[in-house]
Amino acid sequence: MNAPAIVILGAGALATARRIQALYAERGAHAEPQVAANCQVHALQGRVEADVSYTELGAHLRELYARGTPIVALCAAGIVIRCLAPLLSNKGAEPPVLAVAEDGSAVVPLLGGLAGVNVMARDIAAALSVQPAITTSGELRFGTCVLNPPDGYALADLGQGKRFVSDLLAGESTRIEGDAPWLDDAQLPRSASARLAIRVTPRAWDGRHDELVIHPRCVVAAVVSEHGGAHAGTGTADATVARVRAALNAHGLAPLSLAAMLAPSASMADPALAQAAMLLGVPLRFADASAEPGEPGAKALLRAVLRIPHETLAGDAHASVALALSALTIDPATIGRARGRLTVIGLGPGHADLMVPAARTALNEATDILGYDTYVKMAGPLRPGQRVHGTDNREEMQRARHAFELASEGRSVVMVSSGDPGVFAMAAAVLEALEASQNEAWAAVELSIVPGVSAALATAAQAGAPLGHDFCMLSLSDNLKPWTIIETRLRHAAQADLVMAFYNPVSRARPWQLDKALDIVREYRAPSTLVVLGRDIGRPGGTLRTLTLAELRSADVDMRTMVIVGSSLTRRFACGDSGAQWVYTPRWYG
């Protein structure tokens, strides 16, 4: 099960929320550490401090629901229903959703009957010493949801399952064939001679209406090139899926019994393999293996990674697919390793509202987070269990190499930058490290760069639209380039009448450089040229000033200030009774 999000509206619900969170923390200490680590309290921003803040309840609940996150909402059931109503369509795919009274006096399962919502309701109600308000007929009669097998098992057909439970409720009895320990304590009407049977098997359901078939996920499909080479999945994703399904069909195995797809590590970057695994609905894992004489590569992969008793089955005539069938369910995390992922993100200028959703998603899913200490702290709140690797701001290349080392081990890594990662930030350092490495393991890492709101854009938006026409961004730091280059670029940009955004304008180590830069700009710009100074925009205590080039002094600026020097057309005007001023550069030129 995914970790639930415990959502509250005000401080009055916090104590109950923490009691529910403690339930999952205690459980995680024994059986489900990942669930415990990810279970967080989500609170309305400005009302109460918790683990995660949100700004609008409806949007937040819909986002959690769409991601498949179980929801425990400490508010009225009607509020939750109205928020989620537009998304309700597929009963078989919905996550558990519960409403809990703020004081813990009521626990009401709302959605996700096939995803274990009633089990959650019983657990939470027991922790709060109340009775859950369960209304599902099968649950009330049998004490369990027969149609909701535990992780590692899959129901063959939901429609048939509903008919089966309906027959039980009408007075039929059943027998159990196969291993179903989760039903040992269920109050099912049992009879060894019953017409109905609950059958737990990896074999495909034959369509009989007197059986409820549950498939244990106990099959691994190893896939290599049809020509026997190391590079699996050289065909299309559809072709790979067809080969795996044909192999399963040849042995009478149900596709839902598939636990994972396994491929050679050399094929880790093949997008067709990832697409094939997604179409099959299983994780994709990788391993290295050396085949013994006469042993096909697919079988060698299975031999290399499986440490439990299993039967190896030939998959197809080309021996490019092999199946491992185990008597036990298989945890995909124990097979080989996943493809590592490195995501370079920008936090924006600092305020959580200005971070793009894709960056927050990457942070939530990461196992490891790297970055300059200050920026990593800005990225919070982080969930328990994530490994944080904070470093000094001058260790960019070491940080990039470390990120690739972690990702090449199969970890999900996020590299944090402020603003936009591609603007004077870590994206270039990451790509430089990758190019210089010539490392195949690093090249196989799934690398993506998530844009952010840069300091220049955030400052411009506060002022109005000073970047409304052609502009350039210049760093005045000479740590990585000679000052002579900076002077040349300043001169050309000033002469071209571009709006200029200055990053790293001044520091204790080089207090003279901004004055030198302004001297150059003043050769080409009138004293009346408008300048916008944004200090800590998007962070607490941020300030915005607009002045002229003649008025600007280096003492007005520090390292945390964004300097935007307007063009000859940049203008300012006051608006409304408040006297608010706006600065913009017209889109026309002439």
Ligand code: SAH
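Think of the rigid core as the biggest set of C-alphas that the two forms share within 1.5 Å after superposition. From a predicted model like this one, the values you see are computed outputs, not experimental measurements. Numbering follows the first chain given and starts at 1. Compared with the form predicted in complex with S-adenosyl-L-homocysteine:
- Within the set 504, 145, 122, 548, 145 is the hinge position, where C-alpha fit passes from one rigid part to the other between the two forms.
- Interdomain rotation between the two forms (smaller rigid part relative to larger, C-alpha based, rounded to whole degrees) is 12°.
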Second form
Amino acid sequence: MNAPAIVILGAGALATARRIQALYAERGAHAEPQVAANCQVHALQGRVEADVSYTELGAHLRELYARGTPIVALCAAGIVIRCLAPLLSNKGAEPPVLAVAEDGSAVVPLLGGLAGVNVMARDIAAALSVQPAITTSGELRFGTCVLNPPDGYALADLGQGKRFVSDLLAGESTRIEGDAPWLDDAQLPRSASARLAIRVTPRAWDGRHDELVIHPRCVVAAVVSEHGGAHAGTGTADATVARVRAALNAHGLAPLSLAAMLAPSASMADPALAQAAMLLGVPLRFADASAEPGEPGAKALLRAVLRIPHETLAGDAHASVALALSALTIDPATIGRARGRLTVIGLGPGHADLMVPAARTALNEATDILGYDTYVKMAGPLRPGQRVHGTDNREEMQRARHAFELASEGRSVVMVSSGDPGVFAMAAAVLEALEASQNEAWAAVELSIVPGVSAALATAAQAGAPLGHDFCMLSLSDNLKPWTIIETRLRHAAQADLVMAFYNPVSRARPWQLDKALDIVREYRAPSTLVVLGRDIGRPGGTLRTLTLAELRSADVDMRTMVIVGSSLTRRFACGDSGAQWVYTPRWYG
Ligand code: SAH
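Beyond the form predicted alone, can we have the form predicted in complex with S-adenosyl-L-homocysteine?
What follows is the entire complex, opening with the chain shown before.
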């Protein structure tokens, strides 16, 4: 399932919201880590702080609903209904939507009967020690939604399912064929001689109306190149999907009985394979069959992972697709390993609102988080089970290599920087480590870089628009480059009348450099040139000052300060009674 969004309006609902979140965190820790990671409390901005903030309830609920996110709203059912009403006439796939009283005294499933809303209502109600307000007739009669089998099982055909349940409600009884442990406690009208049957089987449904067919996900399909060899190049996504479907079809197996697709590790970076698995709706896992010389087919791959006897595998030794069928449902996480991921993110200047959603998603999904301790703390709250590898700021290359080592073991690694990861931060170190390594396993890692709001941009936005025309970003640190280069660049930038954003302006180990830099700038810029100082922007106690180049003293600046030196055209003005002051550099040049 997707992780639910727990939506609250005020502080009064926070305690109940956290209890519901804890329920999913605990469950996810065992079975569904993604659910645990992404289950967040969404709170109305300005009223209460939680994990995610929103500004307007209606728009936020509609956005969650449209994305298919399950919603647990801690407010009146009527409010939720009114907010979602414009979207309801179009009855497509519907996520579960529940209203929960903010004191936890009532749990009302509203929408998403087929997506498991009643299961969620029962779970949440049990956690809150109340009775859920279940209104669905099938559920009430049978104590479970027959059309909503648990994870690891899939309903063959919804239309047939609905017909089947209305037959049961009309008084018919049913047989159960196959293993359906979740129906053991259901109050279904059972009879061994019934006309109707619930059949749990990986075999494809043959269209019979007196059967409700549920497929256990118990088949693994291994794919290798059609030209033989447990190597890359398995063909286009469509061709791979067609080969897997044909193999399933040849054995009378339903595509919904597939639990995972397995491919050789050497083809880890093949985008067509990833797409094929997505089209088939199953996770893609990888393994090596190298221990089986002379038998490079897909079957060898399966055998390497499953360690099961030959006979249970479908497909001949050299087939490019082989299937393994298990008597039980298969947890894909136990098959080979996943493709590792390394995502280099920027946290923005500090405040959670200035972190891009893609960075938040990467953090939520990470198994391992690396970075300078201060930034890792800023990235929190993390969930139990996420491994944190904090390090000293100076060990950049070592940290980059460590990230690749973890990711090439199949882990989901996030490397955090402040601001933007590509601005005087970790992204370049990560790429340098990758290029230098020539390591195939590192090259197969799914690497991505998520941008962030850099300190210069965050500072500029608070001041107005001092970067409104051409500008440059310079690091004044001579740790990684000679001071003479810094001087030359400063001189050229000052001479070119570029607005300049100084990163790393001073530190205890570099006490004189800023004064030297300002001396150079003063050779080219008038004393009246505006300077913006942003300190701890977006963090608690952040300050913003505007002064002139003549007034600026290096004592006004420390390591946590962003210095923006204006061009000859950068100006400021006071606006309205509040006396708010804006600094900007016009878009024209005169
Ligand atoms: N990758 C970061 C920059 C790292 S260099 C980014 O894109 O923002 C570190 C320097 O950035 C600091 O010395 C300081 O000059 C500046 N800086 C980082 N965060 C800041 C903040 N919140 N407020 C002001 N300056 C900041």
